[in-house]
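Next comes just one chain, in structure tokens: the form predicted alone.
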Amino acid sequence: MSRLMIWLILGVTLTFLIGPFLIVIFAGMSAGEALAFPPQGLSLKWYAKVFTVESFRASFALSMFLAIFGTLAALLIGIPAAYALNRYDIPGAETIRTIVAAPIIVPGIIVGLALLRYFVVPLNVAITVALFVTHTALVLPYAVRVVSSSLNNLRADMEEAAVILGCTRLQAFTKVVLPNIRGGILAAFILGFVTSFNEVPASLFLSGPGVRTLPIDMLSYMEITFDPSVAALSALLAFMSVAIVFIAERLLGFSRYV
């Protein structure tokens, strides 16, 4: 293959993944009323808009709350079940990966439909709880994922030189076993957060008056306003997207843990 063909494709690639990105940055840049590509001149009020639309600041909040606790909340039962999968002999515990990894496998609408039907309805839980335990449940196949991928990679023996030593269990687990895996926890932490954050499908059916979560926002925005602040927004959170990506790769070698 020519080397022209090979920059040719490469070209081709880069303008298929960021060029949506691109149209988003500039599309929020335009200094018209409307939504619109080619941007109608360029403007930052848009961009500074965002910040005072009052739906926007209550359900940013709201989802940064959902991928911070509901990621936190999977770490405390991801961690253990990774831990348990990975050094004992469980008796089907290949099913048990299988079942753990449903919520990536199954369709997030199938996801918030079900829990909506079985869970919210028949047993009349608040919007805001129903949405904590549907993030938790949707990020606690990667934080099981993940650890299980730094669990792999810590030598079983120095655990066991713990014990030997004096050690219970615990404290093998507490001062021998975490210490050496806490790059792999902040990796599903980063992870479960970006995926919550970002999370629209399960979101959708479980959202109620008054309790959305960000992207659910910006669609109910859309059906009533089509001017750019959505545009520019979108484009805010992609960069606070790859920024925390960016970030966690810099300072923990992201992709050896995803």
Given for the second form:
Amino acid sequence: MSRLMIWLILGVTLTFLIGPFLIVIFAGMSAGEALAFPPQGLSLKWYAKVFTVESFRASFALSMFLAIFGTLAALLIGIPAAYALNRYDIPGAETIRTIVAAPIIVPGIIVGLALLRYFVVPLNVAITVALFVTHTALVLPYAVRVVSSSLNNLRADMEEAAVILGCTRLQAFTKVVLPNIRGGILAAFILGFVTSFNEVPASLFLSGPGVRTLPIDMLSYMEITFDPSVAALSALLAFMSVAIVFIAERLLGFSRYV
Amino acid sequence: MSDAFVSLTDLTLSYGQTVAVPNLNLDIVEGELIALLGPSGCGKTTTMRAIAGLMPPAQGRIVIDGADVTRVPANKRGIGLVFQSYALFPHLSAFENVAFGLRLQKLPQAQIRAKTEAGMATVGLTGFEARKPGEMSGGQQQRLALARSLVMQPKVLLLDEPLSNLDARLRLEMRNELQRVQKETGITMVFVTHDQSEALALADRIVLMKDGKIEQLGTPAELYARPDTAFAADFMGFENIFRVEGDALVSDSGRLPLGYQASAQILAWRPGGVGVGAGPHRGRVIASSFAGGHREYVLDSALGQIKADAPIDVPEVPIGQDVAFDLPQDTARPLAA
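Now show me the form predicted together with its partner chain; what you just gave was the form predicted alone.
Up next: the whole complex, starting with the chain shown before.
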């Protein structure tokens, strides 16, 4: 293939990958009143406005809460699950792995609908609780997968060595296994955090009066107010995600785990 | 035996329904260096894991220093184990690796420091305290693993294929090191190996195992000179093993009249015990290689392949040519069927 073709393909690919991102950034910098590209004049007033919208603040707090504590809960279940699947010969281990991975495979919109119809409505579950459970479940597959892959790299005889030196099995886990999969756990946390924070389809069904995750709140804001502040907020969120992943990559070689 | 320090009685070890070691009886004397030798799958590693407490026996008893430890968990047995992979803790420094077990015993700081430093000195790793295992060579890691076990002053030190991950030069060094440490500390050591030269060089006694059973037990000299069975003979380098029928040797390829009456059912010769250049039998040279002090031939004969080492002063016979050879009575090892 000629050099020109290679550059052309690379250029087109990058345009489609980064282009939308750039459009959103610039659309948010518009001086005009409506969301448009190219922007009409330049200003940062929409970026400033984002911080004054009351509902954005509330939904940002909710999304942060779900992303942090939902992911922590997923890790609390996922680490022992990954350990058990990895170290013990469990009957039906393959089935368990498939079930754990299901939330990745099943479309979120189905998960959301099913949860609303058969969990939230009949049991009268508070929306916040339902969101927490859903986000935990959606992040769980990533937690199990990422932690599993770092457990795979950890030889089982290291734990036996710890036991021979006097550890109980639990001590061997906390003193030897956990410190050695620390990187994987942190990677799983970041991946889970970003996944949860950006989640739309399932959360769409799980919204109540005043209880919305940030992406859902942005959708409903756009239905009423079509000003560039949504673009500004999107750009800010994208920067936050990129920053988190970038720092993670720098600190622990994030891409090794995913 | 009354002076047994470690005593395995009717020990049966199994993985699920598969019996790996049926009914093993073995007495180990205090302070000896004993080798469990055998091919992979012979049960040597399983036996070692049972002594360590990592493998609960299906039946039988394990007594160490007068105490029945059959049901004592691995972390309370006071046994050391150096893993084949060393199983060092990669997140801890060399010092912390060695101090790991001492810290669990909640010894005073000063004592931990003193014991750890002494342990590292024993294996010649003074000055490496701050290194992580990943920053050390294979030989250094091996010695670190040894130090980590030794500082615990175990009643018995188990070593799983201690030399197999080292290159030839380090292997010799480590072999001497192990013997020195054993002499200095007087610790009873059990090591597992599939390499007979390692067992012969290092052990006070060798337990040769096959299919979970003890095939033969003896000093290296005994085992080397007088293997009892074809399996033992094969392991000890008797590469020519044939059945005896009347006054002839028999193999799957054919018969060869011996010319003398053999008393055993099986006869075996080392390559060095086969005469080349003279004798009543003839074979064709199919391979020939120079090995320093001697030349190694592979001959095709009525019995199939014969491995023969000729002294270097015997004129070289080219490949493809016939040569006379001898299977003399005085170098033959008689074996039980």
